[in-house]
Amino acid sequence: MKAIIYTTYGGPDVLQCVDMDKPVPGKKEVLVKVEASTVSAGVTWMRKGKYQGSVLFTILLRLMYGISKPRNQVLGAEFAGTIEQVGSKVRLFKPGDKVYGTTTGLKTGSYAGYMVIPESRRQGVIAMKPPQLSMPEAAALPVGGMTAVHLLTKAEIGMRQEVLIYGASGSVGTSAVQIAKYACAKVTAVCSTANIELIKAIGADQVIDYTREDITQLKERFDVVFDAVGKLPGSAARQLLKKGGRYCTVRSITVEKTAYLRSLHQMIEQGEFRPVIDRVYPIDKIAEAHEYVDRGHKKGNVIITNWP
């Protein structure tokens, strides 16, 4: 099978396409033929071995993924595909099932033609693909969606609350806008000029163009301030809060739960949520896809498809 690997940290040029043996599932594992994956900001941090703007997060990243070089060479944090084979003790899935999930806790990522995934594990998730979503949309769902659900749940978002979402046009941001609206909150979203119409289209009540307006000068105060890109200083966020308001940021530690996926599925079934896709690249254009995400202006999610 074909796989995309990196043996050293760096720019998109460190990515290499190689031939690898097709994995064989164990008794409690499933073999998934990968049909779509993503290029997220998190994956580009792993490729670089660096978290921009934070020495602490860079150290933590290196401790997790390899001090001087990548410990696991196959990148890719999200996937969608079809189960081709199951182990003898697998009970929840069968060949032909359309599934999606994350690679958290696995020894290999989703930039490979096939993946072996435990039916259940402590870290990461695998679930049946919602029939309303395409494979690319399903691949784009888990990381941004679960991050937004986790943080907004922790912030105890509620009906009629006023919520500010900073960085509303990324994977987490577009998810957060839709989740907050589903909770009947009033959403003020912050993004650049180019993304205003997109953010209005997914439900934001008010959109602020940060290139034209300094949000630290806003007179309005919010019940929740959600930094969806990790670039809003905590001091600036807190001054925008009402008394007793709550601040949350993607710089926090988050967890992956199938319960979060069930919440997202419910919204999808009701037509209240859909992953936003910016661009789709074939696997042989993986470096180009990473270059695009490195620019920091993607809208929602960037997808990788067309595995041989």
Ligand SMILES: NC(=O)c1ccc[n+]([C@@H]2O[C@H](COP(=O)([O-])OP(=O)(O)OC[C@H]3O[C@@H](n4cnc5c(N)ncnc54)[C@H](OP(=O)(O)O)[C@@H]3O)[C@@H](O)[C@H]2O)c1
The other form holds:
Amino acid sequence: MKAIIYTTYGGPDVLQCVDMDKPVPGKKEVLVKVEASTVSAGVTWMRKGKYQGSVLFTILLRLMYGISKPRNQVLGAEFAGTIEQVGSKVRLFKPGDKVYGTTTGLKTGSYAGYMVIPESRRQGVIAMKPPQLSMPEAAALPVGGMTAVHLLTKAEIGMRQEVLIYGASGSVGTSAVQIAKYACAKVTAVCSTANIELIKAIGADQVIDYTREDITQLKERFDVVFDAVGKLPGSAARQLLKKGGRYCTVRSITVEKTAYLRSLHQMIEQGEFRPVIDRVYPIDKIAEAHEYVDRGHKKGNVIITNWP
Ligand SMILES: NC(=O)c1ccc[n+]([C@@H]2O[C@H](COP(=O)([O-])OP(=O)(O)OC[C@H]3O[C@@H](n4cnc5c(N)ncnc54)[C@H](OP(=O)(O)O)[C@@H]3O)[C@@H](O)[C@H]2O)c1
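With the form predicted alone done, generate the form predicted together with this ligand in the same format.
Shown next: the complete complex, the earlier chain at its head.
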């Protein structure tokens, strides 16, 4: 099978396409034929071996993924595909099931024709793909969706609360806007001019263009301020809170839970949530896809597909 590996940290040119043996599932593992993956912001940090603007996060990243070079060479944090084979003790899945999830805690990522995953995960998730979503949409769901569910749940978002979502046009931001609307909050979203129509279309009540308006000068105060892109200084965010308001940011540790996916599935079934897809690149254009995401302006999610 083909796989995309990186043996050294760096720019998109460190990605190489190689031939690898197809993995064999263990007794409690499933073999997935990967049909779609993503270029998430997190994957680009892993490729660079560096978290922009934070020495602490860079140290943590190197401790997790390899000090001088990547420990696990196959990148890719999200996947969607079809189960081809299951181990003798697998109970939850069968060949032919359409699944999706994350590769968190696994030795290899999803930039490969096939991957093996335990059916039950201590870290990371695997779930049946909601039938309403295409493979690319399912691949785009877990990281942004679960991060937004986790942080908004922690912030105890509720009905009629006034919520400010800063960086509303990324993967986490577009998920957060839809989740906050589902919770019947009043959503003020912050993005640039190019993304205003998109953010209105996914339900924001009010959109502020950060290229034209300095949000630190806003008179309005919010029950929740969610920095979905990690670029709003904490002091500026807190200044926008009502008394007793809650601030949350993607610059914090989050966890992945199948319970979060179940919440997202409920919204999807009711037609209230859909992952936003910006661009779809075939696997042989993976370096171009990474270059695009490195620019920091993707809208929602960037998908990798067309595995040979
Ligand atoms: N803690 C966690 O578990 C966790 C999980 C997932 C992601 N993250 C982190 O969350 C961050 C966001 O990830 P992502 O994939 O959603 O998005 P992303 O790809 O990092 O961000 C893209 C979006 O951010 C907007 N943006 C860029 N600069 C901005 C600014 N100064 N003000 C407002 N918006 C700005 C861009 O819109 P414009 O073109 O309009 O500028 C673009 O739509 C990343 O740093 C990622 O590492 C953390």
